[in-house]
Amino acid sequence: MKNKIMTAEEAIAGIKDGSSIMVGGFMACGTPEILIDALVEKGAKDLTIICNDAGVPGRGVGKLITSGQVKTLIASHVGLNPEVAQRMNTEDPREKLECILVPQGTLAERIRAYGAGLGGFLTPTGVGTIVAEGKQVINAGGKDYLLEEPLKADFALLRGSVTDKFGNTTYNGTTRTFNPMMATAADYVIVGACEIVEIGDIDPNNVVTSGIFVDAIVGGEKPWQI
């Protein structure tokens, strides 16, 4: 069997400048920080980040936003990190941060879609908005749908409450977030685990990502960070 467990700089080795990266999280919680402080560290810059927010700052991607990584945010909150609309506002052109905003339903079935392998989805929300712009909108039943199309990524980072050495992973609580939907809409797939235990000790049922969708296990994710 293959050895998944690396050291963080190990995993996030392929992430080159211009990647696309999934980043679990819910302000912040379940986001793998030990991850991105590696990311911080590696500095690959021009990033495009997908996630539900931006974080807080000194927390999850708003560490990659303040360090000035990323060049694109695709998320549906971000109103937590003021950083987000000073890049956004700024004219100098090396801080630039251009941030698409999704409705947080329609972000999250849009990773969901890709990884089912599904060509897209209708939703009336965004309809007549400018969300809309740019998009089909089919008209079922007399409503007016858009069309919207899977969303992936080249990397996924993941926070694990407890994953065995295969890779399959529970999530304690609310550090379930995006997690479990991402880990099948990227081509690689590391976890920052809190725990990381013998294949079979964790019991089947409880099993939420199972590791045929993880490529990298990083332990050492702080418990607390929640």
Second form
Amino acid sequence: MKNKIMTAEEAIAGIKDGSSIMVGGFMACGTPEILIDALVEKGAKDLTIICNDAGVPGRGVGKLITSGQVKTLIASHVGLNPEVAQRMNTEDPREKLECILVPQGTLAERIRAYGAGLGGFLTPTGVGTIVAEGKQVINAGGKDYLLEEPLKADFALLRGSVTDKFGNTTYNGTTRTFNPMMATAADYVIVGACEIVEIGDIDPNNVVTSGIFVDAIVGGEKPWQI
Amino acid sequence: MADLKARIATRVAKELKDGDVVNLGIGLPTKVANYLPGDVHIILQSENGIMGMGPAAEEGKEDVDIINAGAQYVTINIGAMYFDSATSFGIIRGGHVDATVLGALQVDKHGNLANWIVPGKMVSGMGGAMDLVVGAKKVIISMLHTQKGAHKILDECTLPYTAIKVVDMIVTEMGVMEVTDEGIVLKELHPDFTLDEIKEATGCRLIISPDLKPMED
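To complete the pair, please output the form predicted in complex with its partner chain; the form predicted alone was given just before.
Every component of the complex follows; first up is the chain already shown.
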């Protein structure tokens, strides 16, 4: 069987300027910090980052905002990272950050939809608001819905609590969040694992993400303080 | 100020029934859990993936893998479950949350809600609020009646909507209001205020309920 275990540097080798990257976690809880650190080190620019939020300065996606590597951020909430507003409002085009805000449930479902082979879905969320601008409103069963499209990325950076050498992964506590959907919606999926175990060590009843979705496994992750 | 917020939280807590699945917003709404009557046990849903959330974690005993949607370390109750964000918002949009309690910048007589963005001010994002107010069976707004005297309860919201026609009830330090097809009905008035005072603090017509009651602390 193909060896999926590698260093962070090897795992992210394919990420280029302009790549789109999904990052798991919620306020950096469940975000693979060692993969983010490797990406900061590598310095790839003009990235599109898809994540629930912007983390906080110094944690999670916040590190990529600080390093100026993000061109477009697709997220539901950026309020706990003041640097996002600063960079959205700057006049300097090299520093300028475009931020696309998506309701949290819609963001999760758009990612799930891509991974599940759906062409989109109808949601009542956002009807009558600025979220509806430019979107098709479809009336079904007497109720208005927005047509939301699936969302994919070139890469996904995920945080696993326990991962076996095939890539089967479990997520502890509230680290699960967007990780399982992102595993299904990116071309190349990297799991930063807190613990790597032998195949068969994880009870199949407890596997959340199947190893079939995982391309690379990087050890050395841990539960980080926010 | 602190006791006004306690008053609001106490009154909101009375709306929750034993066994209700409830999502509490950040800030004042979070306090509602502290004022539940002893015989009422609710199941707290946290949109980042908990059903059965417990109180905040004690200092020194935090599990850094367990946070609430406001990024605070929390505990879980016996019988709790974790899930991913797609499942979480399936629970929310699917109508499986009995009540959500949120703050507001503005609410209008149609039940339209604005609580996520002020044009020209720092953008923070809607997070899960748009899904919550559309999906929860009952939407309770808990807030101070005015913003330093400026009306927050209006004929029409002037700020961008979070959602349209979603608010069921508004609880402030002045009273308790229900949103109906006819407009906003004042059901309870706090004894600290007169009818004229609450009408003056409200930017739309208040329909006075025929069985208006005093709001209790």
